[in-house]
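Coming up is one lone chain in structure tokens, specifically the form predicted on its own.
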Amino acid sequence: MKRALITGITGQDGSYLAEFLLQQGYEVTGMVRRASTENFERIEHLRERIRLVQGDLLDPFSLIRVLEQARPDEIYNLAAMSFVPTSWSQPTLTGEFTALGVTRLLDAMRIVCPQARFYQASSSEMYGKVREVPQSETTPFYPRSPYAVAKVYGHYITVNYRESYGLFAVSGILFNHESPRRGLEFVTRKISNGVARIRLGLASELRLGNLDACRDWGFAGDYVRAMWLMLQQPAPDDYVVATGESHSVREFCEIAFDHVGLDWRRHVISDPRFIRPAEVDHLIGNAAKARARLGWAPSVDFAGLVRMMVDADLERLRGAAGRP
């Protein structure tokens, strides 16, 4: 039985992640921070199958003791301050956790269990003001937001150990994914619930930044699938990870509205409250790396998620307040 240690296992991507491994017949230990209130909502369904243990990214001796209780053969790193407002008022701490943070959990598996394979959880912010589109593994990265600088750090100090230590540590740029699971100040999770709750007579509108802001939108069930298949090839690497096709904000409301019978331009205010101070105004990924050598691909289109991310959030509400 093949053992792995996820950071950020209470996380989107981190529960989606452990169900998988699971699936695949692995032993799952999860780290998480110390915290007077557990939030473990994402995970709460595992319990009973993965393993706990107290870890801490700003505390390198806590990491070597983490490895030491794990042994894992496969190590993910998607623990990391992953709010891209929130960088810009902590951007001191987002360095400490999403860069720093990084380079303390490879030191620390370079001395516990260099044989072990290290995923780190690169993001398509990094290409931020982008040279070219789409943007592919050689694009060069032009972040434009203390969480995208911290990102690249983090992935270029894997490439570093990797090359340095002859670890095998990859780094995954995934773009944007999303599923019922993402956290409510995220957009996509913003807009589903904003829908659900007007659609149920709980709002009236909708109050959102830069309709005009293109991403290019996965399903994060698929993009974890990616991250394991990366730690399965003879050699390391890294990969970009997307659909390749590019929506806007306001393709995104237009699609949840409609999806519950209503006009989205009725509910929906555009509040400059939400703009970024600096924009990342077009992102679309190549990933044709991936599709090729990891024989990956998205099974879930951009109507598809839009739409399942609606009909959770409508479930839920509709289930806290006893309606059927």
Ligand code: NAP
The other form holds:
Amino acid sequence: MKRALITGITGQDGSYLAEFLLQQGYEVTGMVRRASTENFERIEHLRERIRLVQGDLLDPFSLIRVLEQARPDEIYNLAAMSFVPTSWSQPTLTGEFTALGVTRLLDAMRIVCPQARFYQASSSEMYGKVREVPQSETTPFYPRSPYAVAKVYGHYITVNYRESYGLFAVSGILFNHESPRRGLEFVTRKISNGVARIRLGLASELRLGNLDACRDWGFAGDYVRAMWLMLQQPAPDDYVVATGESHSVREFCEIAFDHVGLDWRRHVISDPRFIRPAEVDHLIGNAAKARARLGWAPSVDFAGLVRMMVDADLERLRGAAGRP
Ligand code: NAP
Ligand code: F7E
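Since the structure above is the form predicted on its own, I would like to see how the form predicted in complex with the named molecule looks, so please show that one next.
Full assembly next; the chain just shown is listed first.
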């Protein structure tokens, strides 16, 4: 039985990846931060089938202990401060988690289990003010937030440790991927939750920032499969994972409101509080390499993703209110 360690298992991707690896027959260990109250909603249904160990990307000794306990064949480093706006208000902490945390984990791996395979969760945000359309593995980076700058560091330290020490370390450059488990502050979930609340009479308006921003949005369940595929290859390499389609925040709103019979223009209010100091205007990925070498393809299209998220929020809120 293969053993996997997931950092960030309590997050959106961590929960889908844990499910996927259990289906593949893995023994799954998740690293979690100590908190005064548990934060395990996304993995509650898996609790009996996974092992949780405490550790923190800020603490090198804890990482060594986690690896000694998990003895992993594969390490998926998904933990990070992942919300872009917070990276302007906590830039140093973002760098500690999202950039230096990668080095701490790679060094711990070198000490405890250098034969393991390592996945780094890199991001399309690294392309920022894009130098090429669509973006591929060879497109230069131009990060536009402290988060994206930290991810560029995480990407290159992964490449560097592969080249310096011969580690099997890969960087997956994933474009935005969403699901009903997405955090409520990210725009897609903010919209699906807002639409459901308005539909059920719990709210009347939805305040958003830049409606013109365009993203290449896919379904998180598809993207964790790509992570795993990268670690099954004969040699380590870096891959872009994306749908190859780009849509605006406005289009997301249109489909989401339309799905429940509402007109988005009556409810969406543009609020300057949600405008960023520096924006990433337009992202669209070229996942040709992942398609060709990994045999990966997305299974959920844009409209299907929007509807899935709105339906899930409607169901959740109806359940919470005890309504049919
Ligand atoms: P998420 O839902 O925000 O989850 C982040 C996870 O990181 C949580 O489990 C969090 O734990 C953990 N974490 C944060 N700081 C930590 C620390 N110091 N020590 C240990 N754990 C820590 O993020 P996600 O959407 O699943 O994304 C997973 C990864 O992929 C992240 O690295 C993100 O930056 C990257 N990424 C995401 C996307 C996307 O569209 N979703 C695209 C490209 C890359 P708590 O529960 O304790 O807070
Ligand atoms: O914003 C615009 C906002 O916060 C998307 C993270 O997972 O994906 C995510 O980063 C766009 C931006 O995601 C609101 O200005 C408009 O242009 O959902 P988001 P993100 O910044 O793209 C990448 C790949 C990651 O790696 C990150 O970890 O939507 N937008 N109005 C808004 N965004 C938010 N959050 N809230 C609004 O009201």
